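Only one chain comes next, encoded as structure tokens, the form predicted alone.
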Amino acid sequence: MLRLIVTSSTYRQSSRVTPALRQRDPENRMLARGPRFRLQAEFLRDQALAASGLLVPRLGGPSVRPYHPPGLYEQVVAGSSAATYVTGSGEDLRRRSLYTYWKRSVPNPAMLIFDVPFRETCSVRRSRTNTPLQSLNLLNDPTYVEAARFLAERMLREGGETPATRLAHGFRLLLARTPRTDEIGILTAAYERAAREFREDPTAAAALLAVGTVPADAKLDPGQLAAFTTVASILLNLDETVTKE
């Protein structure tokens, strides 16, 4: 049934609105267009892990701990429970947000900042917020800076020989499509920016590659893989990317 559904043609629909379309369907209860709207906040992380070659696809077991902002249950949780959450590693940061430990008074700090419920009562529909918040989430959290830099070590390996064929390549691994030329040319050109930073300042470059709990790869050059930790970073972050359209 699945499959049935988002292989028809009416799922598929672009979400773009012309006024035929809305004189036709102004409420779309005829589907006469698609849905567009921020995917939910364990999609935008497994969709993250992902791409970047990541995410590790085993099913069941026990409840695992990703990265968390330090001090905060010191802050809610009073008494014994103060301490129970304490940072996994290995597999289990990278485990489908599924298994993510919750509890009630703390829960997940970069999922709740993507509208996940409280889980306190039943949640018939969720609600769907844009802000700031998000945007610093994406672009700082260490589950997005990590698998930015693993996303960027599959464009040098896997892209081939050019800035712009391994551009193309992550461009590919998020969206599904080919870039256009004038998408791979803003791309090139913040690369290129990037790499000139990183060159004239490789201390920045060392600091943006230890985030995580997996070293970078020593076999690449530290100030271009940087360069393209960046970029990375900046398609982890389209619109096109969080958007479902």
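Owing to the predicted nature of the structure, the values given are computational and were not obtained by experimental measurement. Heads up, when I say rigid core I mean the largest set of C-alphas that superpose within 1.5 Å between the two forms. Numbering follows the first chain given and starts at 1. First, how it differs from the form predicted in complex with the partner chain.
A displacement of less than 2 angstroms separates the C-alpha positions of L238 between the two forms, with the rigid core held in common.
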Contents of the next structure:
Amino acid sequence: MLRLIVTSSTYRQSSRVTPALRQRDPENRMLARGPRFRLQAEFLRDQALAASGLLVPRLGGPSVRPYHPPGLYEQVVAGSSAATYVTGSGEDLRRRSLYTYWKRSVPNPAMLIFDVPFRETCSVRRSRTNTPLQSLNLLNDPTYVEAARFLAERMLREGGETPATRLAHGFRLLLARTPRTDEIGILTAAYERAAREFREDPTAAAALLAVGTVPADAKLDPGQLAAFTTVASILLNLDETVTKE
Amino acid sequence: MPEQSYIRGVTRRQFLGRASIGIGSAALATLIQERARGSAGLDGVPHFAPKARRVIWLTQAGAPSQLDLFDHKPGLKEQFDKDLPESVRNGQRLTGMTAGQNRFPIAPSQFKFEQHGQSGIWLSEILPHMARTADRLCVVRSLFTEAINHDPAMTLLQTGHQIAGRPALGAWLSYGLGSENDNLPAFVVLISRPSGPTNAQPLHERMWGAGFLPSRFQGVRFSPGKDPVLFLSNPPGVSTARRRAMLDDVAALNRLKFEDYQDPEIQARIDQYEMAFRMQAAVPELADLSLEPSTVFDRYGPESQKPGSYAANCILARRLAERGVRFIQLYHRGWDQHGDLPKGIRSQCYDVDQPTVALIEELQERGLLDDTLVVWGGEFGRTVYSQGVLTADNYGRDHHPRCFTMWMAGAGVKPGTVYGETDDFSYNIVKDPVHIHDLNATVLHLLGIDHTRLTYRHQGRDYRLTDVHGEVVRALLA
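Moving from the form predicted alone, what structure would you give for the form predicted in complex with the partner chain?
Now the complete complex, all chains and molecules, led by this one.
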């Protein structure tokens, strides 16, 4: 049944809306276009880990504790053993979100921000909100800052020799398509400005590259890597990146 | 900037919703121009002219003893260590913590009570500051609940139902009334840490959750420290200017996408990134109490210099109210005095008495008390009989859902009032009972909302905060 649905031409049609289609089926009740909605919390994080090459694909095992802001448990938990969140290390930080430790009184905050239910009662449908807290999470959570750095390293290592080919490679890794000329233009300008600024401010570059637990590749030029990290962060925050089309 | 982007072509439903998928109704930019600041609530809400525009709910988690603070029972002195008459308890099921006790010895409050102000409201000696503001209080001595344990009782208080899964009051308000500030969430939660060693009951994030409402209405917990809002700070090495440049690039790429795909959700995302950027400036400014003069800290007392204290959070609550945040909920834990009540409750009163009153007085001086409702209270009351050993100077009290005291002050409530009456043992209500649903209905009424008409369809039926219950308590209205 699922196979029938996902291989149908209705499911596979483009989610692009034309004015004519919008007029005839504004809410897509007649399935005039393909579905287009924001990825669920788990998929968002997994996608960033996978595209950057950080993801540990191993199956099974006990729950793990990925990055988590400090102090959240202490405010609400009563006494005793589970009053502090102890962030995991190594591979525990990079497993699929499916394996993230779940505490009912303080569920993983980044996932809550992206509409994960509290799991207190059954939920047949998640809401799909679009909030500034989500923007802040994708911009600033060390999960995504570290993933951006790794995506940048992949661009440098695998993306050929010019900024344009490297940016196109990062774009393809996340969005599975080749950037258009106007898109690569914006990315190139963003890269050049960031590269210039980080060249002038090596301390800032070093600070950005130090986010996370896996050290940056020392063979790469820090200014250049920081600039690509910035562009990778831009890519991770695009609407198209966080949206299933 | 936000005005520009709204007017540029967001549909009205998108503007109201910013959330759900597959929306595409006609653009109504005229309406948007009226409400460009903040985000609108539902059409037709408020239902009538509100008295209150915002609420500060000072939630005393753990259940403060009404017998030692508000509900003066002078006759109990003579009943010291006598058994609570069975006719009073009348077969009521007790918690597992005292159900096994052989006796239920009456523990009169150890504290002196006096009448205060023109209104002559009785208050305990451990609330000396509250005494000063007695004439502003609207005290309800006859609240009751069905729940006898903290979690279901708090869940009932917040969501109108003992079982988790329904929206919190603050979420209903941000759903119905929207936000008055474009840079801050409409529903903010502050949790304070008791200064003394106490038995603090756990809270749950879902107590300020949105239940089945879209999750953008859920309360946003502000934490003390570097990031009052989660993930607020830029990573190391990323300056504000760098972030701005980066967001411009994100927006430029998203705009290309919008031109191509015409999905209003893309425009909404561009707006959310802008709001995130504004929050990065607005929230640290808001949370930076160092901007307050030292006279303010003097008023709120010695604890107010400690981030995360009840006193510091009261200052923060005032700053949030000044900035138009709709629902500000403080939680102060540590009221669960099963044993050593006199010592524990003194410590709690030390934490809350002075700052609570300083908050009310500051709101009044700044003209905010006229349209801000302040609510103070816990999730149930405590028993007249002692839990554990009763001595001349020590006792404990178990949970008691049949009666407890809360008070309100400010917008639209009758000041200097006492409502409701309990029996000689503060065990059963003898006059004017007020259920949690009635309290919530009254709070909504003050905000201009008919509690029977603020509904949300979920799983085939219309839900509301008060479920199928609740009567507005008109006697409390000014």
